[in-house]
Every structure is written in C-alpha cells, then in structure tokens.
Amino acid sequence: MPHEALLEWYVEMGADEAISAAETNWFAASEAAAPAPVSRAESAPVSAPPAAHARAQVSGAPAQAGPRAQTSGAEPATDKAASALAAAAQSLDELRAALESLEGFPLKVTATNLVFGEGVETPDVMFIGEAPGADEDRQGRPFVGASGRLLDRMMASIGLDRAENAYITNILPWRPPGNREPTAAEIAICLPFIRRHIALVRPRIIVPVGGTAAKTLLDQRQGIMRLRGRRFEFSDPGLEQPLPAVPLFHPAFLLRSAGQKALAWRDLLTIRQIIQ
C-alpha cells in the first residue's frame, strides 16, 4: 500500500496522532493549551441572562427563581391591608374576591385552592374550624376528610345539615404546608376576614372547632379542655348584636381520644338547647 494511502487511513480510523518512541505527557499539553483564567472586570456582563433562564424562556417555562411566594414581587401582608379589603366586602362573594386578592401572603402560593366556606347563610350553627387539611386543600371545600365526615354526623345528631340549616368554614383559608398549626401572623392577617364572614352569614349561633378557633374568635387562653361546652359571646361592628358561641372538640381529635365523645355529646345538646 503507497504511503500516502496508508496515511490516510489511518486518519479515517481516528489515528491523528504520530507516535515516537519517547514518551508524552498529555496532561501538560492540555494544561498548556488551556485558555488563561478571565478576570471579573473582562468576564460577560451581569445582565447576561445564565443558561438556564435562557432555556426556561424558550420552553416557555418559568425560570428558577428562589421560593415561589417571592416570584410575584408583592409586598407582605399587612393587617391594615387585610382589614380594609375585608371591611370593603359586602357579600359572600365580594369576601371570596377580597381573600383572592390579597397579596403577598405565602400561604396563598403553597396551598392548591382557597377553602372559602360551604352551607347557607343566615343558617343556624356556623361551624368554624382552624385550618384545611390535605383532603380540604385538593377539593376546596371545608371538612371533607375522616374529620369532616364525623363532624357531618355530629351535626346530624342534633338535627343539623351543612345543605339545610348549616354554615361551615375555617379561619384561615389556606391549608398551612404539612398540616402545621398556623402562626400568630397568619392568624392575625385571616382575622378579619373571618369576622366579616360571620358578620355576612349572620348564624343564630358560632361554633368554634378546636382550640385554636376557640382562642382566636373568643380571646381566650385557656385550652379547649376549658373552653369546651361554655356558652360565651361573640361580638363584632358589623353584628347588630353578640352571638352565642360553644366551643366544640375537634373531630380529628376525636378520633384519636375516642373517650371524650361522651363530652362532645353533652356539648352537641347545649347547641341544640341554645338554637330551640
């Protein structure tokens, strides 16, 4: 074969290397062809978007950001905010648009829907819980879970329905992430549209489900050991008058300390008492 031609196939073969009998050390040679470090004031501008929200913007999807409750640029929450906007509804559907609205709130982007409230207004027992729970955050509707079930019957006991005579919701709207128990600034912002929503259902009588509910509408401390089955009053600017309220067990804790029915029970007949 002529030499020339040899060459060239060693070339289609991939050999374009020549190889001598001394050795080679191939890691200095990259290191020497290797382009020299680029200092900060000659690299690329800052404004220069990275690789990745370049490729994000052409698959048209959003770019990586940071948390997603920072994506939106708002401002947070403020009670002032909340109680304006809260103050300003004049139906249930106005309050619906006014907690939509609100900007600026983290819960409001962790949750998957807003848990408003479901029953009817002017209704006897308003039902009000703590928080959704998962079952709660994916149907948006208040006490749908194994709690909501027993809470149903509960009310069913004493003659009550959320289709009939019933009104039921939740302080905060949006299901803190994991369940958690909601913090004092989460609670201080929903407040105020709670009371709105007591003030637009207008209920014979208020019926907080738990502790927290218990100690936030009645400004108690106590526990809900304490507070359960006690006939307090609920009072509010947009109220022609106090309302009657009877703290009430939860129904998950229920289930749990399956003992205390016996009390919850006795609680029941005091609302029943109370609406005759």
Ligand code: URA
The other form holds:
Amino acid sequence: MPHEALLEWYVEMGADEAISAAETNWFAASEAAAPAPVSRAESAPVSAPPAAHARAQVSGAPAQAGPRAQTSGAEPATDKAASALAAAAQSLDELRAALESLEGFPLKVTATNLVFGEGVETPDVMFIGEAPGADEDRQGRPFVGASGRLLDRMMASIGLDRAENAYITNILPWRPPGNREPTAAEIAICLPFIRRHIALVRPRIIVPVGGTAAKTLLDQRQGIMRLRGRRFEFSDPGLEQPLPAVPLFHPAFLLRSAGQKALAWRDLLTIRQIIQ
Ligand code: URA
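What would the structure be for the form predicted together with ligand URA, rather than the form predicted on its own?
To see the whole picture, the full complex is given below, headed by that same chain.
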C-alpha cells in the first residue's frame, strides 16, 4: 500500500496522532527477539513485547500501552495524589500548574497540549464537556472544532458567549488518543481537578455537556437521554452552596442526530430561565 493510502487508513481507524517522532520497525524488533529461546525463569515479565506496543499504537488503544508512555518512568498517578494537588490550588493559574505537575498520567504523554478551559470567572454558566478532540488538542482550547462551533451557536441563542459571561472546560484536560472514550480510572484521576475548577470559577449554574460529563459530575448511572434538561444540584466542599446543574446533549451528538435539536432547545430555555 502506498504511504499516503496507509496514512489515510490509519486516520479512518482513529489513529490520527503520531505519538513518536521516530519511525519504529516493529517487524524487525519482533524478528530479532524471536529466535532466542529462553528458560521460564529468564523470561519473567519485565515489560510488554514490542508487538503489543505496535497493536496499541495503531488501534488507538489506551495510552498506557504506548511506547512513549512507558518511557516516562513515573509511578502511575493515584486519586489521592490528584486530590491533594487539586485541593492545594487557590487560583485557576495554580490549578493549571497543578495539572502540569501531575505525574504518571499517560494521556499527558500522548496529548499535544493541556486543554485547561476558557471564558470568564464567575460566569453565568460553566459548560463542561467530556474531553478534548483533535482540534482542541492542537490548539490547547476547549470546543473549537465542529462541535465547538455548534456549542457557540447554542450558547449565543440564550445570550451566552465565552468571552463575556460563560466558561467552557472538560472533565479530562488531555485528549484520549484516537478520541476513544476515557476510562473510569482516567476520569477518577481528573475528577478532583474538575471539582476544584468549578469551585474556583464560581459559576451560577453548571451544564454538563453529554453523557460522560453528566454521569461523572452528578454521580448518576442513567444516560444523557434521561438526564438532559433536568435540574440537579452539584455540591462540593469548596462551594458555599450547591449549584444548579442542567445536563445538555453533546453538540457532537446533535450534529449526527439533528432531530434531537428541539429537545436541546428546550433544555437551553431551562438554562436561560435559571440564570434569569
Ligand atoms: N468534545 C468535548 O467534549 N470537548 C471538547 O473540548 C471538544 C469536543
């Protein structure tokens, strides 16, 4: 297959980011490793064989298995370490620095940029999506691709603008490779940071955008079809009082299912009513 066609095929399969500057010939690596028979004792597992790395790279599988992640050398991040780092942040700048200092989190290695958030402090509404996509990862800004443009229009329809009275961020500040869904472990590490983010931004209302954000922030098991448009309360020790929370369909879903836009419009009116 010519190189261009192979690259196009990779992108279609979701492997749309290079995670190493240098090309690796995994066939050569496995051929070199194959002929040397070793005893059981000698073959005690130290690290995964190169062939396993090759599979993880092409399929967009969890970054933990990728070669770059393995070279970071740090102990895996724990929920406890993440909570301590997040709790110590007294400002948004400190929270960003805390995220930058988090060690042992493989998504940091595969992502191009930290996508922290943008908008005004003490906004009317804080929108919280799932995780950055490819455009966001490249630019280091949340919701700037096709779904971001739709979200901007949805916000504008009820008088909201990220430059004036809204704030936008995500549960995960780093892009999962190939836009795969974040794992429960990744969400657990990022949760203390997004909770602190909300407490520091001090919005009047939060709007989880899409099922992952809604379930994570509101501790619910139901999907977005059942959660959207309902008024919940979001509590956190860092907040003086609980905040209203109204989940909204993800704009990426609305781009695929235009028939659901009427429901989204209804939910936007609920949000407008609360901020008025
Ligand atoms: N989808 C999200 O959930 N967040 C973004 O920032 C972009 C797309």
